[in-house]
Structures are given as structure tokens and as C-alpha cells.
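In C-alpha cells, the next block holds one chain alone, the form predicted alone.
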Amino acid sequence: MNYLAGMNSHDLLKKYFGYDSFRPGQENVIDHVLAKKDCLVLMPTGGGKSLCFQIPALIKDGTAIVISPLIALMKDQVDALCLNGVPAAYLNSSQSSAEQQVVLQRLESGELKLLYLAPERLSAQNNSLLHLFKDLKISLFAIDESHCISHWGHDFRPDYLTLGKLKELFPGVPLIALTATADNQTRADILHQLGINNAKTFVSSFNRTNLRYIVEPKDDYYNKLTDFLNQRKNESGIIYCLSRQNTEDLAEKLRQEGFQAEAYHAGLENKLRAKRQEQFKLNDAGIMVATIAFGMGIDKSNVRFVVHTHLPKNIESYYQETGRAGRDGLASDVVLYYSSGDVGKLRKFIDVEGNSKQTKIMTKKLQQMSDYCESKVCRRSFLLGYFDETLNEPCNNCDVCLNTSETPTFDGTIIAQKLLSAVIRLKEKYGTGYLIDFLKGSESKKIKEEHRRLPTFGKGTEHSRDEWKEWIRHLINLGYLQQSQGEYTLLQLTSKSRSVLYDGEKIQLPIIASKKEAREKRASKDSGISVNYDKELFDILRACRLELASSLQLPPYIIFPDSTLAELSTFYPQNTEELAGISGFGQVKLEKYGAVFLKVLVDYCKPKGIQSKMSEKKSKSSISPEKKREKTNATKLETLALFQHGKSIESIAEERKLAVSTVASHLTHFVLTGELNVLKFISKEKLKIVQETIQEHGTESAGLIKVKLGEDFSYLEINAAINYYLKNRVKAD
């Protein structure tokens, strides 16, 4: 498309998505796809997989075909792309025949840059679509959730197997397979099933630093859960349950407690299920109590917590489900209530009839999930190790690290002895709740009369229930207590217990903060974009976003993620130029919504005397002149040679089968090295204007300069001027 001429991937990122820099790993994948090579991409949920095919789709001629398994996910991504000014559409069973025909007409006319499809649309019964593709310019195929093609993946779907013929039918079209979770066996199977065995595999870090991982004993979990939810009244979250009935029962109980909660499972009538999913997406607050049928198609970025009331079947599922929290990069919590008894219950669900080998693999995966819960090492370290990634130091953002590395301790030997003695007196036949009642001398009728006569009854009245719960969990983590493996979780002694009871071993126990102190501590440790953003302004901006989203009948997070609102509430931009420097404000959204949000900011800041702090914002994409000097590789030299022989940018792009923007990027590189005169790309008059704008706004973003200068200046001219400026700055230094 002509309007993309001269734009490189960084320019497109700013113009259409509002970001100044790529996340780690994205740019390497994009370059690989632009070179017409196949690849498998593993990036964590919320890590930016979509941009890996959306940017190449914008640069390359033709239409990108995206295979996505769920209707809701397609709709979210297409809505977001259209809102950003990218021509995209989807074809699925939710559309009428007339609506589908309109999409096909747009496809045949070459209007669409991306078309989203479900895998069944390419099955044998729908070969007409494949025949249509043969007559069109297809830029790439992107297979999202590609683990669904593997029998060894945690979410195998037979419809995905039909995608194995794409490479055979379209050998010259690059294919990019994407997934958030796949072990080594699954990765190899994905490549084999898609017929791209020699494709390069890109693996990004699985470390979601903004997520706090917490595993708590399942006893008394409902009170723990409501305690947790009461601290998050205005936040959105997902609670996963094992069965359909569990979701209905828990949602009802939570509604009676005053929470905005709905149940979601595959047994609901289709319209009701769709309605509840849509309500969840459209609201900034609210709780979805669901089976694992919910979530794979949800692109909601401001989910602040994910809770599991049962043990997931494997670490891949757990990682993917917890990854639905904090997709916007702000601090979020993931909590799992664990009972070893859950392991036995789940074993009957993982048997694969007639396939003992796969049953054995699923059994092993379940045991690894149980090992994670019972581990006494950093939760994050355990998770990353499962995906062959190493964390060399404690994360200090999981329950294990927070309970061991930051909590002050005291000599708790006597308390530990009381606990262990009580377990002995109760003959290791009771769980945590009964033990605490026993130690505190409870008058409850559930305490047996013979137990009231024991010498340890009531020996712990001076300590709170919360303290006893934490100390019991701590002794379990240290290996001085253990929980039974049966249907009921009973507390039992271990081989280490004797050393405390009889051999004089000292025990350090944590000082348990009050709930208020704990909340304050958590607030001070939030790992989001800024723990100091203006909460009052953030809430006002959130209300503005919700009103705008409601008028457009779109989810609020598609307008802007919470991270954008947090940035606005940190740096207080006061004009359009400053607003363009905020992540999320691309050219299209700046034009559509800039004035609305700017008015809110100015109206809030002016009476309070708050000044802009944009000068304090350090762009992550800020690149020193030395770093800006990219290596001059062979492909750039080939472009230079053709240009010096008098060929135009367009003819070079056609001859080399490259995008016009890629060729332009090659050539402006040689302005930086001094091998090409900047005036070959921009007039003296325009160069002077761009240089003045650079002095005011810096060189970090061509998109920001484009917003300032308008349509009279092309990206080719702006990038050439930026490189000329950087070349001269290095010379001056």
C-alpha cells in the first residue's frame, strides 16, 4: 500500500500501535518473517506474540491469513486492529451469509491486510477458501495457539491437523506458528505436523515479572478467598474451578457476599455463555468463576488476578491460565489453593483410553504440578526451570521468597514444639483447622471431649489464628510437618520433627504482620509501570475510558490498556505533542481520542497546579548514536549497489522481493554511515524543518515527529533526516 512507503517496522509500531520500542524477541521474529522464512515462536501470554505477524502483515504486499481457535479472540484482535486504523476482518460461524460475503469481497479486492479464520474453515469441506487463496496475494500464514496441533500439547484439537497441508499448497509463503506454552516434545511435534521441520524456533523469556505467584493450603479456602477479594473490590479477575457445579455454587456464594460474580462453563446455553463473556470484557471490574473452558479467547489486558481453587492438570495449563492476569504489564496476583488430595481426584481425568504412553506422560505432568505446589524453592524459579530457563536469584515476588527473604523472624522454637506436640497428642489424625482450634482452646462443639483433657489443649491462646496458620505452613515448607496424601489433608510429623522436639534444634519463625500491614507492604511492592502514579487521576481516566468504550460498544482495554492510563497518571502530559509520547497513543488513536483524554488531564492538573513531568519520562527506546549504528550487512550493501546504479526504491523492492519500507530502511542506514547524501531523500528546506523538530522532540520516534509535521513529510524523509542528525552528532562528540 502506498501509505506505507518508506515506513519501517519501528515506524509502523508507533503509527498503528503507539509504542516506541519492541519487546525483547519481537524484532528478530519480524525480520525472520520478512525474509520469507518459517518459524515457531514461543512467547508468554501477554508477551506480544500478535505483533510478530501483524507488523510483517502491514509491511508485506497482500493479505496475512491468521488461524485462531476461538471466535472471541478473533473479534477482540480485529476490533483492536480496526480501532488502530488497520484494515482487518474475520470469517467465522457467528456471521450471517451476507456478512461473510462482504468480508470475502474485501479479501478479493485486496483491501484487507489481515484475515482471521478458525482452523475448520480450511478443512476438506471448505476447500473453496484454499482455492480462493491460490488466486490471491497471501503475505503469510500465522498459526496462533499452535500447540493445539500436537497430541502431546495440553489442548490438542483435531481441526488443527488440517493445517499441515498449508506448506505443501503454499511453499513460498512464510508460515509462523505461535504459542505461549510448549515443552520440547510439543515443540518438535508442532514443527513436524506443520511440515516445517527446518524452521527456526524463537523462545522468549517465560518470566512474567509483574505476576506474584502464591500457593496456599486449601483448608478454609473460602474465607481466604473472600479476604483476598475484599481487597480488590474494583478489580477484574478469574477464578478457576474443577467442575461446572463448583462454578455455579461458588459464583452464587460470592454474589450473596456482594461480589459481582458470574459462572461460566461449557454446560451453559450458548447465548447465556456468550452474554456473560461479553459482560466480563466490557467491565473494568467483575469476577468470572469458570472452568478451563473460559479464557483462551479472552484478550482482556486488565485482569488483575487469577485464582485456582483446584490443582491444574499440568504446568503448561497453569502457566497459560495464570498468564491471563496482568497482560498490560501492571502488578497482578495469581493464587492457587492446594490440597494434595486434589492429585488423586485428577488422576481419573487424565487417563487416555487405549494410549498408555500418553497416559504416562499426562500422569508425570500432574505430578510435576503437585511438585510445584509442595516445593520449598522460589515459585518463579521452579516454573522457569520447567521451560528450560534459569533464574539465578530469588524473585522476591512469590510466597516462598516473601516468607523467607523479607519477613523478619524470631526464635520460635517453643511455638514449634507446641505445634508438633499437639500433632502427636492428636495422633496425626486432624487437619490445620482442628489443630488451631485445639491450640486456642476453642469452645466449639467439634472439639472432642477427650481432647479437651490433653495437656496441650489451649496452650496457644495468645496467638491469632492467622499467626498459627502461617507458622504451620512455614513448618511444612521447612519439612518439619507434612500433609497426608489421602482424601482428607491431615497434619503429620516428619523425620525432621524429632530434632526440634528432643534434640534442641532451634527454629526461626516469621513475625506475622496484621492484615492491614500486609496490604500496605503489598502496595509498596507493586511491580507495575509505576507504584507512584496518581490514583485519583487514574480512576478519573478509567471512568472516561469506560464511558467512551460503552458508547462504542467495545471493551475498555481495547481503547487503552491500564498501563497507558498509569503512564498518563504518572507524567501528566499537557498537549498533543506530549500525549504522542505516551505508550499506546499511535497516530490513529491520537487523532480519535487525544482531545478527550487531554481535556481530562488539563482539567485535573490546572486547579491543582500540577505541571507536566514528560521531561522525566525516559523512553525505553532511547538509543545512543553508537548503538544506532547498525552493522552494514550484505543485504543492505546489495540494496546500496542497485541504488547507486540508478534504480528507484520501488524497482529495487520489486527486483529483490522486499517491501518498499525495507529498502527505504536500508538506504537511510547509509545516510547514517555517510555513504549516501541525505539530500537524495529530502530537500534542503524540509531537512531544516525536520532538524528543528528533532531539536524539540529528540530522535526516539519518527512517529512522534510525523504527528508534529503532518502528511507533507514522508517517513522516508523523516528517517533520512534523523540519521543525518545522528551522524553529525557523533561527529561533534
Ligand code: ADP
Contents of the next structure:
Amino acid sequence: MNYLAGMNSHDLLKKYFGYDSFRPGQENVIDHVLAKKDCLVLMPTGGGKSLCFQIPALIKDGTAIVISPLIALMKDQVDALCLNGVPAAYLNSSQSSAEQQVVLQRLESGELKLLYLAPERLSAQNNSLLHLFKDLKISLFAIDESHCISHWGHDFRPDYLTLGKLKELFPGVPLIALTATADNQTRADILHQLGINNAKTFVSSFNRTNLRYIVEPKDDYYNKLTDFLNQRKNESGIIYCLSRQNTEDLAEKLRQEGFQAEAYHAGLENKLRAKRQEQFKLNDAGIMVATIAFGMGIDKSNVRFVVHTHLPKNIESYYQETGRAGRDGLASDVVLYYSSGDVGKLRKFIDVEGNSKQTKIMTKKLQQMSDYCESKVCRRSFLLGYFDETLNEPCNNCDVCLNTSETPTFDGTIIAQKLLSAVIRLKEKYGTGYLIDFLKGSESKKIKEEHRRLPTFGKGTEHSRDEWKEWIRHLINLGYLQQSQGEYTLLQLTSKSRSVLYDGEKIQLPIIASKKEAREKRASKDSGISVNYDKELFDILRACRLELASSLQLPPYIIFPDSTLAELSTFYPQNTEELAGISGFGQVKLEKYGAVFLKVLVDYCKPKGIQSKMSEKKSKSSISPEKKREKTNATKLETLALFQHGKSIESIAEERKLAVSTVASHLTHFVLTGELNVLKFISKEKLKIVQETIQEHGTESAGLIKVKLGEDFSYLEINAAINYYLKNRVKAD
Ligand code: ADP
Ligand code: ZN
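Counterpart to the form predicted alone, namely the form predicted together with this ligand:
All chains and molecules follow, beginning with the one already shown.
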């Protein structure tokens, strides 16, 4: 049955998934699999791994077998595929034998394009399926969460070991292993265990640009947390706690304050656990307070925040747990409350009894996790550095970047004194607006005659209203002023005001940028798709989606991700043709749900006189590749200049707030261009050894060379040697 003959992967992407273009990395993998070759795909959570096997599954004849460890995840993926009109099913222990029989029949008839299975389905005791596969046409094997096959990984599952025989049994069927977390050692092990040692490894960028990374001191964290949650009342998120008891206590406390929060941990009865997980998926808002037992089976794409109230065990886990936020690509926050005391507490947990080698590895990983929290460099550049990836400049979307680019301050003591004395002169009976008019010496009739005669009247004309407003807010935040509670908000002094007025206490005030500048700055920090969508329309669409989801008994995000709703509320499509241009509307969904959403859109736009903005959708310009290149070069040159002034890599990193690995990559770049001598980074003897390894393993993966050469060689040395090798090869060519 080849009803898709003649369609290429792009056509299928649009027809079945409603997407216009592939994400970085997807297309290369798809082409590779279509060429019947094996591979390992490393992509961050939310990067879009599923399409890497789903599209080839659609194109190739036969059925694709997808191995996935979690039942809940399987169901979601299959539901999502079915909604898009792709014939898919799963087999697992949650089904009755009659249901399983139906699936087996569909499998044997060749009707299924994809079949999802848990790994134990293919174990030695349970291998009837393997025999059945021999008689069927299998298009490919996809092994999701493939790090579970390795002892080196952080989530080893013995059942995965049975997958090692697949390649032997089906040598002609392409095998695609996928994971979001694997260091070099784990990568090599996955290939080895699956018997595909020579398979190509595709590594996508691990940069999740829509996530904002924040680390905060843990003291008084509960108040910080509730402030944070109060600003996200209609959103959904996960709070990770260390112990089962912690989750229960925190959930209870939050519920008492009116938050919709539930606890989740492995100690709960199975039924209750499943119920809470289901509730979380079905609700658009709501907080799950959980141990790390929660999450593997969750692909809810509109999780808007992930909070850690304790230190995670290692960076891999942290990255995976935080990765559950913002899969739909919309801006999301991840917050970690850090206390150095947590490091000691966790030491006890990571002891692997009777295995000192493993314990040593785990201890080192824990140390790196605490380094992350204590480091003063851009969080993202630290994280990416850990995964051997470099970020060329600070990200402007983490607490370190946002704090350093924070508004500079100046000595504002005199200004503060003016403000506070004006408050006294006005007898603490007026609000911000009046106070500013008063300081600016306004002509307005509002200002009482008697006030015009006061000595402080008009003493603040040299500053703008915006400045005064910000400074007043600032003084309130610092506790030098307060606002009254009654019907009118009046500005009043506090016990601290005295020391500024009479005891000469110095006050630092922020330099206020003009509104336009501030707006531009903010806009450049915002990430994700269409941050400026119409919130009112978004909420109406969300309600419509929820109703539809309830009637189908499916989680809302499976019908459409939030990013689709955000696009709809940005571009206001007004007919079916325009609707088809919105990401997420594939052919089947357009036919099934197009009319419902279109009606909402038209009903909303007509009375308001809003017109379609679809013409703006395509013209969204991005930074040109040339501009990007210029920017990259500039940042590298800046590093070079500092290095040539005799600064060490570490001090450059500190000064530029970049990860050491980033600075190192800037510098090794200049080995390639010939501007820096390779011997600045590696000794002659070691250079010779690396070059020999390069001869054998190529220059493609520094990681692989590092695995071969071991601890004695640093990435800096290896990368310098690789670039030196490449430079000479270019010459030789
Ligand atoms: P992963 O398995 O890597 O965590 P998924 O395959 O679940 O990620 O994809 C994450 C989200 O991104 C899903 O909602 C998916 O539909 C969406 N997505 C994947 N590829 C694309 C694409 N090319 N264009 C738009 N959205 C995509
Ligand atoms: Zn940053």
C-alpha cells in the first residue's frame, strides 16, 4: 500500500503535521534513514525527535517499530498521530488481550505505518513478536530514550539490553537511536550496545533559546516561589522536590494559598498517581509538585515553568528536567533555588554501593552541578559548554546575563532627598502622579495654590516624568517609601526615610533609559514565537480547544500546541485557505477542526474591525546569515585581543562572562586561520599523539578523540590540534 508515492518529506510535513519547514537537524536525519542507514540522533527535549522517524515511516513501505519506555508517552504519541490521520497504534500491558488482538491484526494486515512498543515486548521470554516481524515488512526500528541501554547513562534500564539483538536479526532494516541526553561515553556505548558501531551520530544544538535559566539563593525560597507563581496563575508548571514528604507538604501549602497544586511521587498508589498525571495533562493550568519520578512520561507541550527546590544530581538530569518546559517553543522559565548545603545532602544519595568507580563519576557530576549554580558566567553558555557546544556570546536570557546588563546606577542621594522632602511637604497625603506634577512645577490646575508656594515646588524639572516614576518605584522597593492601603494610594515615609534625609545615608538610583530604548531592550530579550499575540483572543481559542479536547477525552495540547494558538492570535486568519498557512494545521486537522476555530476567529475579529495579518507572516525577517557571521567574528576578535594582551583563558572568560569552553573555541579558531600558534595550547609531544588519533578517527568529532585519548588530554588541546591539522590540510590541498 503505497498511497504516498511521489510525496517528498516536505509535502508530508505539511500534509500530516501542518508544519512549513523542518527544524535544524531533522531533514539530515530523515535523508539518512531513507538511505537505509543506521544512526544515533542527539536532540534536546522538545527539539523534534519524533518527526525524524515518523516522516521516514510515512515514506517507506511497511511498518515502523518504535521502542519507547513509557506507556503514557506511547499513548500520547499515537493519539497525536491518529489526530493527524496517520495509522498508528501501540501494544502494551495497559491493554486487554482483546485490544491487543485488534492491534496485532492491524499490524499483520500491513495497515499500520507505526507501531509503538515497550522494550520488554521484545525480550527473550516474550519474543513471539520478533518472529512475527520476520514475516512482515518492517520499515525501520526507532529506539527512543536510547541512553537507557547504557550503564554510563543516568537512567539504565535492563530491558533495553534486549534491543542489542535487533541489528543481528534484521540487518537490512535501518535502526535509529534517539536520545536527549548522552555524554560522549554514553554515546559510544549506545552504538556499541546496539551493534551499530559505525553508524553516524547526528548532534543538534542543545540550545533551547526559549527557556530562561534562573538560579536563586534558596533562603526564603517559599516567598520567592509564591511571588513567581502568582505571576503565572493561568499557566502550567512542574516543581521538583527532593523527597516524597517535601512534595506533599509543599503542594498542601500551595493549595491553602489558592494555587491548583498536586503532589506526585513513587510512593503514591498507582491509581492515584495515574489520575494526577492525567489531570495535569488535561488542564491548561495547574502545578505538579513532584519528585523526579514525574516527567519521563510527560510530553505536555505547554509546561510554562519548571522549578527545582533542590539541587539536581547532575547536569544531564537537570537539562532533561528543565527541558520539559516550553516544548512548543514559547517563552518559558526554569528556576533553581540553590543552597550549597544541598551538595552535602545529595552526596549520600549518589553513593553507588560497592562501586567506587561509579561513585566517583557521580560525585564529579554532582560537583559540576553545583559549579553551574555558583558560576558567574552566562548559564546557557555553561550548560552548552557541558555538552561540548559553544555559545559565541552571552545569551541575554538567563539571570546572569539579565543582571549584568541591568541598568547602571549612580549616586542619587540628592534626588532621593528631594523626593522624600516633597512627600513631607505634601504631608503624606498625595499619590505618585501629584507628587511628580509637584516636583516638575506643573501648571496644571490640579496643583493647589498653597503647594505652589512651597520651597520644593518645581525642584525636579530637570528630570522626566518617567525617571521620577521609576525612582519612586525604586525607593518603594528599597523600603524608603511606602504606599498606603486605603481607597487612594498615598505615598508615605517609612522608618528608613530618616536616615536618608538627616543622617546622610547614600542612595544608588538606576539610570533610566528613555521608554523607546527600554522597549527595544526588552524586545531583544524576548524569545519564542510571537510574544505580542492578542491575549484576549488566545484565551478564547484556548477555551475552544479545551472544549474540543474534553469531548475527545484528549489533552488539549495534543489537539494543537499553544504555539498554534499564539500564531492564530497574531495573524488572525479569516478563511480556510489562510488557516492552512498556520503551523499545526495539517490536512486532517484542517478538515476536522478548521471550521470551529475559524468561526471563533471571525466572530472575534468582525465586531472589532480586525483584519487578517497573514501577509505579515511570511515577511518576518530574521538576522541575515551575513550579519550573524559578522557578529560571530567580532566576538572572536574581542577574545583574541584580550589573549594577545597576555590574559589567561580563565580571566578572559570571567571578564567576558563567557564559559571557558567558549573562550577556548574562539582561540582555537585562530589556530585554523593561522593567527595563533598551535603550540600556545598544546605541547609538541602531545600534538603528535593527537595527530595520530586524528589520522585514525578523522576530525569530525573532538568528543570521540577525547574518549580515545582519555583524561590526560583537554578539549582545548584536542581542538587546537584538530584546527592545526585542518589548516595544514588546506595548505596541502
Ligand atoms: P522531542 O521528542 O525531541 O522531545 P517532539 O518530537 O515531541 O520532541 O517535538 C516537540 C514539539 O515540537 C512537538 O509539539 C512537535 O509537534 C513540534 N515540532 C517538531 N518538529 C517541528 C517542525 N519542523 N515544525 C514545527 N513544530 C515542530
Ligand atoms: Zn545568559
